[in-house]
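In C-alpha cells, the next block holds one chain alone, the form predicted on its own.
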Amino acid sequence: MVFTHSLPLVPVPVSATAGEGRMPVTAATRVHGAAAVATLLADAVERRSSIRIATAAQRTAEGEPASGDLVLRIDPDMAAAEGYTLTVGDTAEVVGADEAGLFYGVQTLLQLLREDEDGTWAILRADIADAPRFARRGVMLDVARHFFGVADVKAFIDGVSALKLNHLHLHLSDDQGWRIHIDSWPLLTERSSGTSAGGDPGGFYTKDDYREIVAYAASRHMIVIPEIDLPGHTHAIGVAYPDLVEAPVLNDSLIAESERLGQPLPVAGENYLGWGVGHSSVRIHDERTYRFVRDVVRELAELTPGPYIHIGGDESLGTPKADFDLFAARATAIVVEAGKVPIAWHEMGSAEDIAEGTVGQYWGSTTPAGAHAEEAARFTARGGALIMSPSNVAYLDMKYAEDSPLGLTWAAFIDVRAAYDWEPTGILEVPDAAILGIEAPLWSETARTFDDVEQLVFPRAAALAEVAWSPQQSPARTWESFRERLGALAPLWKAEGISFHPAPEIPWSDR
C-alpha cells in the first residue's frame, strides 16, 4: 500500500502517489470517453474555473488524446467492483471497473483540480488505485420531520456521492408527516401529508416525482431504498385513516419531553405537530392492517429498482413486545413476498421470527447498552447481514458542540472527529463479514430548510465516508491526515453551492 499524505483526497484512495508538477486544464482541453460521464465531467470543471472543456458530443472529430486530454474509459477485467485507476501526467486518464468505478474516478480526479496562485487551473499530477472496503455507504435523509423536495434531494444526492457514499435510504413516513403517494390509500398524501415539525409546511411526493429521485440517484450510482416506519411512528396514518391505529399512549418520558420543549402532545386524529416519540401503533390484530401494509409495500416495491425496503421497526413503545413480533413477522414477510430485501431497525432482532434474511440496521451506541447488540446480532443468526449507525457517532442531525444552533444532543455532542474517529467492525460480536457497510443518518427535527440540512450533513459525511470507503490499515488513515485533506476540500464544495459548517478543528483552504 503506497500514500503520499501531500494529496488532498477525501476519502483516502488505497494506493496514490504523488507525481512532479500539474497538468495544465484550459479551454482547449478535451474529454474523450462516453458522454454522460464526460458532460458530468464538464460541467463540474466550469463550476469550479469558469473553463468550458469540450466534449465528445462538442468536437467535430475524436481524435487521438494530445497532451492536457481527459480520457475517461472502462476496462471490465479490472477486478474490484466500483473501483478505478487515476493517473495524471501529460495526460489524465480515469479507468473504471464500471461505471459507478468510473464515476467515482471522475470525483477524485475533480479534488486534484486546483487554482494556482496566478489563476490558472490545473491537475495535480498522480497515479492512483482505488476500490471500497464496504460495498453499501449509505446515507439517509428523513423528509418526514421536515419535508424537501425534488431539487432538495437531488442536491442532497449530488454532495453526498461525490463522496462516494451509494445508497440513499428516505425516511418517507413518521408520526408527523406521510410524503409518498400511495394509490390504494390516497387519504395519506391527501390527509397525512400538510404539516411539518413545528407546525411547517409539508408536502409529499408524487409517483413521478419518486421516479424522477430514483432516476436521478441511479445516475450519480446511488440506490435508494424507501422506509416507511411500523409499527410505532405512525401517528400520521391514523389522521387519514383512523382505525388503522391505536389511540396514543402518552408515556411519562413523553410528556416531560414535549413539556420541556413546550410542544403539544398527539392527539388521535390531528396532524402531530411535536417530534416525541413512543406513543403511536398501528392496530396489530386487524386484518386491514396487514392489507394496508401489502399495498403500500406493493406500490413502493413497483416504484423502487433497488433490492431493499425498509420496515422501521424502532420505538415501538406503544406495542406490546408479543404484538411487536407478530407484527414483525408478518411485515417482514410482506415485504419478501413483494420480491424486495426488508431492512429494519435493530428493535425487531427482538422478534425471532422476522423473515430469513432480513438485514438489520443498528442504530445504538459504540458501547451497546441493554439489548441493543443482542438484538442486532440475531439479524445475523437469522441468514441477515447488519448495517451499522450507531447514533452516537454517525447521527447526523446531532449538534457539533454544545453551542450549535442546529441539532440534538440525546446520543452525544458529534463534531468531525467524533464521526472519523471510529469502526464499524468489533462493536458487535458478529463476524466481520457480516457487517455491510455504515449508514449516516439525517432526522429533520431541527432541520427547517435545505441550508440546515448541508449544514448538519457536511462536513461530517466526509468523515464518516472514509470510514466506509478507505482502507482501516491505510497509513494516512489518521485524524491529522485527514483533518488537512478535509480542508482543502472547502473550494469545491464552495464552487458546488454547499453550505457546509466551518467546522473550527479543520484548516479550510481558500484555494
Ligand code: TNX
Given for the second form:
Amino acid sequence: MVFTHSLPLVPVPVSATAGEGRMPVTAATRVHGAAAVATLLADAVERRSSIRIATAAQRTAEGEPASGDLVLRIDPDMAAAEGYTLTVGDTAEVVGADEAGLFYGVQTLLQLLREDEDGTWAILRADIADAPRFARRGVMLDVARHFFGVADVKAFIDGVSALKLNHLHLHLSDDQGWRIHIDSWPLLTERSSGTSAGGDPGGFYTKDDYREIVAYAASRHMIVIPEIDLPGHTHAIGVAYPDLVEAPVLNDSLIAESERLGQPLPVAGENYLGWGVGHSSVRIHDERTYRFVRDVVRELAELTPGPYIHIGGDESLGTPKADFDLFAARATAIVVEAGKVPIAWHEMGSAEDIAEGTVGQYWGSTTPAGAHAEEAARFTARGGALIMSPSNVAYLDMKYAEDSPLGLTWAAFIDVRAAYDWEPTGILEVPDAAILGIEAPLWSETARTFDDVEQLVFPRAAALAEVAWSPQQSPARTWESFRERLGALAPLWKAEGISFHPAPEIPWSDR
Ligand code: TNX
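Cool, the form predicted on its own is there; where's the form predicted in complex with the ligand?
All chains and molecules follow, beginning with the one already shown.
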C-alpha cells in the first residue's frame, strides 16, 4: 500500500491511502450499525458540524446504505485485536475486529471529517487498515494532589480515548488526600479528603461515583487501574488513622524545598498542603497495617472489572530499605490474593520476592541512572512485564518550556517533540516482549483546575499516543509529518471543547 502523509490522522495508521476527493456529509447522511457507537459518532458529527445525521435505529425500514451513508460493523474474523479497516468511497465503512476496533475506526473517521471552504462538510476519501503496536496505551490522572470530579474525569476519558489510549490509571491517594470511599475504613474520606495541595478544595468519589467512571471508561474502551500509593505517600492515611503511619521524616531536601516554595512542612495528624515527597510511611511491622491494605485492596477489587490494582511503591524515602522490601512482598501478595495483577512503581523491584507476575512501571529517565534500571529488570525476573513512563519524555506534568505557566521541571522540559521522539524498547535491559507499552502520568501539584489539566495533557498526549499505537517503521513516524497531522486536529479539539496548549512549534489549522 502506498503511504501518504497528507491524511490528517493521529496516531498515524498502519497503512493509509488517500483517495480522490471527498464524500459529502449532509442532513441526509445516515449511520448504519451498532447502536452505541453509532450514537457516539452522530453526536460527535453534530458537535463538529451542527449536522444531525440519523442513526439506522431511527430509520431501520430504509434498509441498505445509500451513497453518502456511514456503515459500522464488526468482523470477528479480522485478526488484530483493537484493529479496524476504514474505507471511504461513495459510502464510508468502518469494520472493527472487535468493539474497541470499531470505536477506534470511528475516531479515525472523525479526524477525516473536514469543513470545506464553502462551509459544507465532507469525509476525506481514504483506504485505511490499522491496529495498535502496543496493547498498553495508558494515561494517569493524579486526583490526590488536586481532586477532579466525575464530570472532569469523563471529559478526560473522552479526550484521550479519541487518541486510541486504552488504560486510565487513577492515582487515588497520596500525602495530600484520600479520594475513594472505603466502607471498612470510613475515616479515610471523612478526615482526609477535604483539601488539595496548596490548600485548594478537595473531594472524593463515592463508590457509585467510581462505578460511574469505570462504566464510562468501558464505554470508551478504557480499563481503569486504581492506585493506592503505599508504603510512602501515606500522610493522609495517618490523618484518618494515626496508628497506621510513622511520624513524618523531615529530610534536608524536604525542608529546603518547602522553604523555597513557601510551603508548610508535614505535621502528624494535620492535612498536608505542601508538595514535598518521601516523608511518610505506613508502619511496616504492625499487622494492623496489613489488615488495612487487605481491606482496601478487597474493596477496590470489587469495584474493578479490569485485571490490575496499582499498589504504589515510589519514593518511599521515609521507609528503611529492608522494611520497604518486606512491605513490597506482602502488599503485592495481597493484590494477588484479591484476584488481581499487582502493578508497582519500579522501586518495588528492589524486593527479591515481590509477587510473581507483578508489573513494574518505570519512571526513570530514557538514559537510566543508578539502581532504577536494575529494579525495573527485576519484574521480568519474577515473570512480570513493564510499563514505560520515562519521566523526561512521558511526564505530562513537566513544563513544556521555561516560560510555561504550569508544571514542574525536575525531570525535564518536555516540548511536543520530546514527547514524540522516543522509543519505549531498548531503554531497559529487558526483552522487547517484556514491554507492555507506555503510560503518560499527569501529576497534579500545579494543575488546580481541569483547564490546567487539559493544557498539560493536550497536545502531548497525542504525541505519546502515536509512540504507543503506530508502527515504529512507518514512513510517517517522523516529526515533520507528525507536526502537520497534529496541527490538523485543532478544529476537532475546539469542537470538543478541549483547552489544548497551542504549542508554537505546531502549524495549527483553522479548518
Ligand atoms: C514524582 S515519579 C512522583 C510523584 C510526583 C511527581 C511530580 C513518581 C512515581 N512519583 O509523587 O507527583 O514526581 O512530577
